[in-house]
Amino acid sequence: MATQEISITVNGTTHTSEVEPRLLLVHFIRENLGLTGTHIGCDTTHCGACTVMLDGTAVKSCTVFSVQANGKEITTIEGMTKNGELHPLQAGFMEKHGLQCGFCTPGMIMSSHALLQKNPHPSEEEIRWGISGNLCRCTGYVNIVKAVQYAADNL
């Protein structure tokens, strides 16, 4: 099969690779990138597990070709670290013990940091919206909702 040249910028730096254009994004990331941080659940975009940033709105990247994303910037959950320093995301999942078996995490974090970047003071309605296309299977949401609360304080 035919491949294409892309060059994508992940978590600031910059990747050119030659793909088949039917590779998705999510296997770019994991398997030519080797940053398994963004996870496979459904295939299918109903789970969120695989949710990115793609040039700052949150995408589900099990459902976006590679080569759509030729030329943006990504950031996935590997990126939300600072200087060896949490995320207020990361923190607050911590610290209010927003996850289980972790799974669905860095999806969550990603769809709550685009939700942050809109809405930074979200209420407790719009954090459930916010993160209404990602399933949690262990927890159930009061736990991620707080969360949320935490990192809108600490952002």
Contents of the next structure:
Amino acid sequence: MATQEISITVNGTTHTSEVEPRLLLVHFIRENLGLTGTHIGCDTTHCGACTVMLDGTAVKSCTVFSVQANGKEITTIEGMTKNGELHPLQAGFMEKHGLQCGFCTPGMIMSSHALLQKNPHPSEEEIRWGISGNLCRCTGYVNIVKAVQYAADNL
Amino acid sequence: MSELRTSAEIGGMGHSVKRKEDPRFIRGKGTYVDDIIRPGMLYMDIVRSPYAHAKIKSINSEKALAHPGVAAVITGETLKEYNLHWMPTLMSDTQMVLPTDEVMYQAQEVAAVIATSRYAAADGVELVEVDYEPLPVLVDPFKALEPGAPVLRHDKEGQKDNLIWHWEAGDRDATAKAFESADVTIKQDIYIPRITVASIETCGIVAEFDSVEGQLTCWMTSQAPHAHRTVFAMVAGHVGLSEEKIRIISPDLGGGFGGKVPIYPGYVIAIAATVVTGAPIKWIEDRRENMQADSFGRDYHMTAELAADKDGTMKALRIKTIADHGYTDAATQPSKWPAGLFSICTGSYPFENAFVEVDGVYTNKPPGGIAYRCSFRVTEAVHAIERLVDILADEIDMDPAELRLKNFIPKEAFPYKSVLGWEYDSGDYAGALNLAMKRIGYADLLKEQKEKRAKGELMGIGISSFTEVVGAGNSRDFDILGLKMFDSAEIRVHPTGKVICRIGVQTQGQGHETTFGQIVAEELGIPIADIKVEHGDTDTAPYGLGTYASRSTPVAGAATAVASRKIRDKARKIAAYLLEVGEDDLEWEPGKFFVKGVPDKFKTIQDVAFAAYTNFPEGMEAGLEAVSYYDPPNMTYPFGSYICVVDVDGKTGEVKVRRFMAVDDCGNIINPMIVEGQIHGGLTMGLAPALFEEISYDEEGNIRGGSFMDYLMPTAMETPKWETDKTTTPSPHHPLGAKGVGESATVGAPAAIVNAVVDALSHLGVRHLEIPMTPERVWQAIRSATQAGNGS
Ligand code: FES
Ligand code: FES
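Shown: the form predicted on its own; wanted: the form predicted in complex with its partner chain:
Okay, now the whole complex, with that chain kicking things off.
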């Protein structure tokens, strides 16, 4: 299959690669770049485990082709810790026991990040709505909501 | 346990220690199976049957093999050369790995394509040509049992019908007599539909065979790595894969809930493929495969009956069940209990007579029968009994709480032997229900309900007072393929007082690295920060049966306590030697031995650890370590009372869970934060089948919906703000007085929610609702009740 050159900036580093046009962004991030914090739970845009920030908006990277991200900036979970400092959301998930198996967690953190950027002081209902595109099978969400509230208070 | 014996810094039992596994997860640095990459690795994808039952006339791999990147196509014929096309199931039935002539359920594995990338493998799957001849399909277990129904398992010698087994417990005749003489009898059909655990991480494996050493390494999604290794060795020993040549590493798991206990054909094909191709093979199933072909939970068709006196005293219980096990019995439960622990169906009540029977049936559906976060079949048991109690309350016009309080096994009666033969260790059922009623304001809710009814609004209050049985098992009663269900811990204290603790169970999110560390901290007074817990690698962890059925704390937790105590015994000898006193002159408090009456004459556990390698009594072996393979004397019996308040929209049938109060008792608690988290998660997994989740099939055996598009998992929007509380009734036989909690909430919640919704509609004449209580189902119930003229 013909390939196409793309150049994507991920967590501040620009990567140029030749990819098949059909390569999904999530596979590009996980396999081409080896950033395995972004997970795959469904590949149908339902679970949110693959959520990353694309030019400042949260997207589900299982339904974006990597060529669509050409020339754009991406933040993944690995880009949330800056200079060894946890992002308040990361601290919040740990502090409030917002995770169990941890598989949904990177996607949850990225969706919550998008939420807090738009709405720094969300109500509980707004948090629940904000993460409603992310499924968690372990936690029952109560503590995830608390984790996001913790982050909002500490941002 | 009210008093903490250790400081927060030590972090023993009762402390809400922050989880040691979290730092890697919140940074995206966990290692799940799909994160494993090996040099030269190839990818596997699977061709699956579109038919639920068909003959395979031919498989043509030519076009697939010609596709760029495709390295091999593996079929049943390939595996047959090695006699690996069939495998035993965990219930001693047989299961195809890949078929040679017939498929038995939709999405069954038919062939596998091995290629240089995921995409090339998927391309190859499209190009494999399979010629099928459809055969008649049996999806209804009742029809499958009818005389003259086609025999599905004609491969099994002597199999003359579709009955897998008949199992029963209790006294049939005495129960029948009790029913004949009872004042009140009630009878209800209840169906608990087929559902799937749908952990967010699907199943997968990276299999790598080193042909020089003859060594197979598998990174796989396994809740029971040791048991899986043994099964692999039993299946493939004849081709040289003996047990010591197999290493299974179960790294971080993205949830399990029972779904990662079975051995799926995909694992076995990947292992065959690495041996055949000589390259490491990765197979990660996608969500559709996970939902369509992995083991299911439940699928119990029950007819449940209860007999009582007019005053509400419960007398006898009888349940007959048809269990749909799909095309092969690949259930994951102890071999001696084909219906699992369904015999806990007498629940929290002292029945004098009970009889329960189950028929397992073959149909054209995926194989299995896993627990979906419960102890084998306890959810079905709780659902049946707690529904019956409510129906009885309705029948004799008594408040359901009052009826329960009147009947509960009293707390003085423990240990209590149930009529079906289980010995309940300890309990205080009234304590839990009274607390739940107080916390939720039961009396006020009843008042509110009355007012709402007068206005035509639908509000319901539902109770479920469940008793669970967890901690499989004891070696008398519990085994998997003959492997006794003990569990293990191996603890080493190093010279500087740092600890490595290896356990035979495997976490899937329960936080074992933290709680097992806390057990050691509690027993030895060594700070949790100095304790590393490892699991999931068969080369390093002691043999254990794995994590499911809430068995980690009851069994491996006990092993960890016992191994710690063995270490303490040796440490005492060393401390006595160092302090030049007799062993009996020493007093222990977590972290140090001191001379009785002379508190400043002491040796810390760290002093002793150093001495164990540098300065120990003559004749003693060096080192400070111990192993325990713990065989529990009995199961543990956590319990609880849940109260659910719902509002039902009479126009749409939509159910809103307004409040949910969960009071749990799991004995002494190791980490309250983790226990609460487990309860939240369990409640959500109990809510899901009550309101949303179901796997159903059409007449042709086509799955209705097999993705998250149509399999409805609760999001944060549908999930209530769970309220929790606890009572503490320690288990008398567990070394820590702990009981296990991981699945209690999943087991207890559905009945509370159904009872609440039925209560909301009971004045219209509705007596029972099947789950999932979708808006349509509820609306239909309201409509038929009002059309029947029962409208208020
Ligand atoms: S993997 Fe992308 S939404 Fe589920
Ligand atoms: S923590 Fe396991 S799926 Fe969310």
